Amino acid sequence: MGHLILIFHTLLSTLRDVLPIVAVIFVFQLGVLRQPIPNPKRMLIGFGYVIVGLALFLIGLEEALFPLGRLMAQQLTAPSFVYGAAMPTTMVASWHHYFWVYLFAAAIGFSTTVAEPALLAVAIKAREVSGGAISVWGLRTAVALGVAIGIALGAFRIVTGTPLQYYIITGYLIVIVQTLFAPRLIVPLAYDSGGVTTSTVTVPLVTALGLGLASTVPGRSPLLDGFGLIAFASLFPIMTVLGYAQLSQWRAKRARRAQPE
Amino acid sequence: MPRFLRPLWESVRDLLPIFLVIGFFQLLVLRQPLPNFGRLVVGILFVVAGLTLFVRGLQMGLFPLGEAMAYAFARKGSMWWLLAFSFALGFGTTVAEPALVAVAGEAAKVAANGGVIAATSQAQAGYALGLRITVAVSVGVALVLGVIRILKGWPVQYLIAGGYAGVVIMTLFAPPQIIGIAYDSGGVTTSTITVPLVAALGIGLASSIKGRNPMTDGFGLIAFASLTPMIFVMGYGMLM
């Protein structure tokens, strides 16, 4: 009964969250470009799955794999983990003591990116788009790489307890200067990829490793230090979307000079 | 391979990380048993259930549905329309998103402890609403800006250059404790359902005018979706 009752909800919450779309393009196609939905039958069935979908997906994660995920975070922070038996009597943080935790933030980071639906999107329509010259698994890879390696920095910001806006900075300089050399085609793409991450399935954990370290740091406040792995785990990926952009671009350059005229 | 479990194996293959993360950690780090067995394999079977439906669906109706627009739009030839209807997905999609009701919460606790406001329940509901309607606005403010640049054609690189440059003077100005808050809200922006919407009209879009490549014009809307609400959340955290 239990259970009848969550789907019941999540599907309802689900509903609310597509009905200001809905409405939007309701209005506009019937109200501004007048014209009749294009295969009506099509559309609802499509509009029904991606609802149903979403909402089982949903429940699933709530269900099973975000308390888990929340508990190892927790499990992962606690001093008497980090420390072992030898808890030091000085209150002062040690960022090495805490690699498990970086370890941890960039492979939940690599594997949550990889099943985010929103990414999935982006990526099945750059291969439309770019005629198969970007494969779906190349542009996961390269913003899964993003992600795990952003948040196991804001992890390790974390526990140094160094201001945020310092990394971001010097991160948005490293996107411009990169944007400079990389191939004019990638470069909307790569942008793009960066607010695609972080939506459904990321956010939720990687929030709880946030407040779980800077509650357990010794000197950190969860309200002031626990924010911004969303910003780098937003960040990173630009990065490495044009660094594989400009990788690939370097091989095919060298490849072509390797060969004898 | 049958037709139909094609697309559920893809669903598996695109999940199978997390569960090697989680058990990994879970019996070699931490060396716990996994707890509630039974709760976490049907749990499972629900994640890849619904990513199958939902990419299929992806494929039935929004994408399809985008472009269609995008294309009725551009035939139609009314900019001003074009620029409405942007404005209107960009904020109605935003202001109801779970993510950003949860994170506009968290802020309003924080200037409650930093006595930015008073600390009742009410002054801290108000601030928490102000700052989605604004983060739901900017995001308006970034799909019109986009389409824009669709339209005219501009290199993405020297607005989103600007737009980090804004960041960064905002940054200077803004008290510290909303900095994190701002940041974090550009990425939490733009949902799950959005973005393939968002991407399907960028592209139909750069697709149906003239001159315009798919693949330089069409993306790029959602790096102004996540780029604005960082601007004036901070905007807000100064006014308030």
Second form
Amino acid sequence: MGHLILIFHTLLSTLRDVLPIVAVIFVFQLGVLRQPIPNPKRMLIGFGYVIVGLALFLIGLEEALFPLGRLMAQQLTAPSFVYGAAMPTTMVASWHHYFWVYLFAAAIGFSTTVAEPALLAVAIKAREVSGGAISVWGLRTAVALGVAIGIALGAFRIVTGTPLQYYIITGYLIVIVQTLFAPRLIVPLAYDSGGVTTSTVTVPLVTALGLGLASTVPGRSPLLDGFGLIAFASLFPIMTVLGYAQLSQWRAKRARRAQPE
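Same protein, different condition: the form predicted together with the partner chain was shown, now please give the form predicted alone.
Just the single chain follows, nothing else.
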């Protein structure tokens, strides 16, 4: 009975959130463009699917993904796991004691990004527009590596308690320098690649991981330290995609020089 009540309330909440979007579309279609709604029955069915899908997705976040991320963070930072049999009397851990936390953060960042539907859609379109010059798996791997590095570094920041702005400012300075030397055609795609990583699959698990770490690492605040991983997940893919393009450009130039005259 409790699950039915939860589903009902989530459906109502989702319907309330989606209605403004529907209102904007109808106002512009009928009032501004003065055109009839194309396929109104099909559109209503589609909005119904959207509402049900979003409601089920939100329930899944609350019931599974958020608890799973918090649980993994708690288990990986538990003193009995961090220290093992040599657990000291004073629970003051150094950053290198959390090796498995960084490895898990990198693995979860890579795997969730590869499974991200938004990234797959962008990679397919990039391949079509570039005539096959940009491969789907090449772009997805470059973005996933960026997210993996970013989430691992973000976990290191939470463990050490260092200020977030130092990492972000330094990262964007590196991006600016890379932009000056990267092929012009890849720059807009690289910047977009940083945005598509923060979507339906990656955000819930990464957010839960950050909050779980900040709640269990001694001396950390969930509000001050638990957030910010999404910023890493958006920034570092830009670096890796630009680096991937620069590496491809360098290899192509090297291959041309190696060809006989």
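Residue numbers count along the first chain shown, from 1. What you see is a predicted model; the values in this text were computed from it and never measured.
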| At the hinge between the two rigid parts, which of 30, 115, 160, 70 do we find when the chain moves between the two forms? | 70
